[in-house]
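The chain below stands alone and is given as structure tokens, in the form predicted alone.
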Amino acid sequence: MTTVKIRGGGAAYAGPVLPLPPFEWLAPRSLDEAVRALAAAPDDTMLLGGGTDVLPNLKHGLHTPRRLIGLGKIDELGRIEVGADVRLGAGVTIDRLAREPRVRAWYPALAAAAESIASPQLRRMGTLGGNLCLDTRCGFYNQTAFWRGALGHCLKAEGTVCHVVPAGRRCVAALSADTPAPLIAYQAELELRSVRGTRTLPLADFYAGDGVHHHQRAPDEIVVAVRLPAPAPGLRSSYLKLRTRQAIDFPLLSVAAVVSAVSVRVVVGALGPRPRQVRLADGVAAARPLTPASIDAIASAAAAQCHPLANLGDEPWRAAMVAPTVRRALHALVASVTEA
């Protein structure tokens, strides 16, 4: 395993470019090496896949780990395996996920979500595991240390006050990752590894409602893979993303819809610390084929259950766009059946 000490710019650095802080860099070549290295100091260590989110956050002083473990040299994490289910390694890049023929054919909502992320350069660096573990975002948090200190720190970074919900005691920063919503709609499971062994859990159970501690990964665990059920005949899915610009931006609202012969699953993301699975009445969920009336009922249910806060701004617009975005996602599925 390669180990390098990065000196960084230091806390007192006052130059025009934000520097990285000092840290020790470890580059294991196997998963066993990685979990042992992480177990040695889990509370002082951060994991790094492509680094497209972690490194900017380090420059902003949002995290101050003593060590970084780079996972890019671990071949096992970059594999896609097809058997009784489909196993996507956490190190698979976002670009490969978007272009992989089997993903595009079997899980088009996931491919569409991956294709919508950031820019081509960032997609070639970013990884599936990194996107699933993306730190939550907020307009009061994702700022430089100088900006945060001038306003007054928040629940998520060194403070005791939430600037979004002033009386709140729980952080409402939003999970602005694209892949969780479609993966939850596909009923994916997550595989995690530590020196204690391997465990799996439904991806829907991985996320929590607290923007600070927004996922269930233990400090000594590494996300190693996502497992997807084999695609059922006739399964249809779509993904739509609302953002200020049609390139690079994080989602302000995302909708994944999956329709099978027996169920409709709609997952809304980017409004809070975890994606929300829309609860549907039994009659609506089982109605086939989808009709304008059933689509309107599903869209109304989503709007009633999904309430964005001012964590990323424009909350009245985002709230108003929930129902029409769900309608568009479901009408796209109806159109795909017609075209087929």
Ligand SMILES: Cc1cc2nc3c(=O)[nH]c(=O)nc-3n(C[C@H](O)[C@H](O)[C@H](O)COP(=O)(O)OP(=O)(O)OC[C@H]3O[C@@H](n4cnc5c(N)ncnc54)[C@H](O)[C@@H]3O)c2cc1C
Contents of the next structure:
Amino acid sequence: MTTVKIRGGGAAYAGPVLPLPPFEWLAPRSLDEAVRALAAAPDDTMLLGGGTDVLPNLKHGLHTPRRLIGLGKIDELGRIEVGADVRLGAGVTIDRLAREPRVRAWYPALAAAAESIASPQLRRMGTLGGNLCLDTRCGFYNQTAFWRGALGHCLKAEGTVCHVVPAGRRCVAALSADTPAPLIAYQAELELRSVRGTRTLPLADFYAGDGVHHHQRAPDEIVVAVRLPAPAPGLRSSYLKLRTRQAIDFPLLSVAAVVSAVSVRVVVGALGPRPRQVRLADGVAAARPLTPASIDAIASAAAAQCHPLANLGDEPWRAAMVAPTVRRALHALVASVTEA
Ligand SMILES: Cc1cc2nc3c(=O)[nH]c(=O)nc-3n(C[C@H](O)[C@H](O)[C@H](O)COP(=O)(O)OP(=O)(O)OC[C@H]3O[C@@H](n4cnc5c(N)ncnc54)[C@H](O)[C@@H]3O)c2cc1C
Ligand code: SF4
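Show the other one: the form predicted in complex with the named molecule, since we just had the form predicted alone.
Complete assembly follows, chain above in first position.
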């Protein structure tokens, strides 16, 4: 395993570019080597997939790990395997996810979500594992240390108040990753590995309602893969993302819809720390064919259950867009569902 000490910019640096802090860099070549290295100091180590979120965050002083473990040299994390289910390695890049013909054919909402992430360069670096474990984001947090210090910091880092919900005791920063909502709608499972063994859990149970500790990964665990049920005949899906620009922008709201002959699953993302699965009355979820009236009922349920906050700004606009976005995501499926 390669180990390098990175000196970082240091406190004396006063140039125009935000410097990295010092850290030790480990680059294991196998998963076994990686879990052992992580187990040696789990609370003091950060994992790095493509680094497209970790590195800006280190520069902003949001994390100060003593060690970074780069996962990019571990071949087994980059595999896509098709058997009774479909297993996507955590190291599969976002670009490959967007282009892979089987993903596009079987899980189009996932391919659309991947295709919408960041820019071509960032998609070639960024990984599925990094997207699923992406830190939560907030307009009061994803700022330089100087900016945050001027405001007096907040619950998520070095402070005692939340600027979004001042009376609140919990951070409500948003999970702004694009792939979790469609993967939850497809009922994906997550595979995690540590020196203690491998465990799987539904992706829907991975996320928690606290923006500081927003997922259930233990400090010594590595996300190794996502498992998707084989695509059922007639399954249709769509993904829509609301953002300020149509490129290089995180979602301000996202909607994944998966419709089969017997169920409708709608998952809304970029609200708070975890994606929200919209609860639907049995009669509404099972009604076929989808009609303008049943789509309206689903969109109204989503609007009643989803409440954007000021974490990502412009909450009145985002709230007003929940129902129309759900409606559009479902209308996009109507023709194909009726045919199936
Ligand atoms: C300008 C810009 C625009 C962006 N736009 C979007 C966007 O529109 N949508 C979006 O979803 N993202 C966006 N991103 C964020 C990021 O590029 C993607 O989310 C990317 O998929 C992250 O993957 P990564 O491998 O680079 O993650 P990393 O930065 O390497 O890691 C992210 C987090 O995941 C953890 N991690 C990584 N791999 C694993 C693993 N295997 N097991 C456990 N933990 C792991 C890291 O420790 C870290 O906490 C944007 C970033 C930038 C800079
Ligand atoms: S939601 Fe509140 S505590 Fe969390 S990052 Fe934003 S301001 Fe900080």
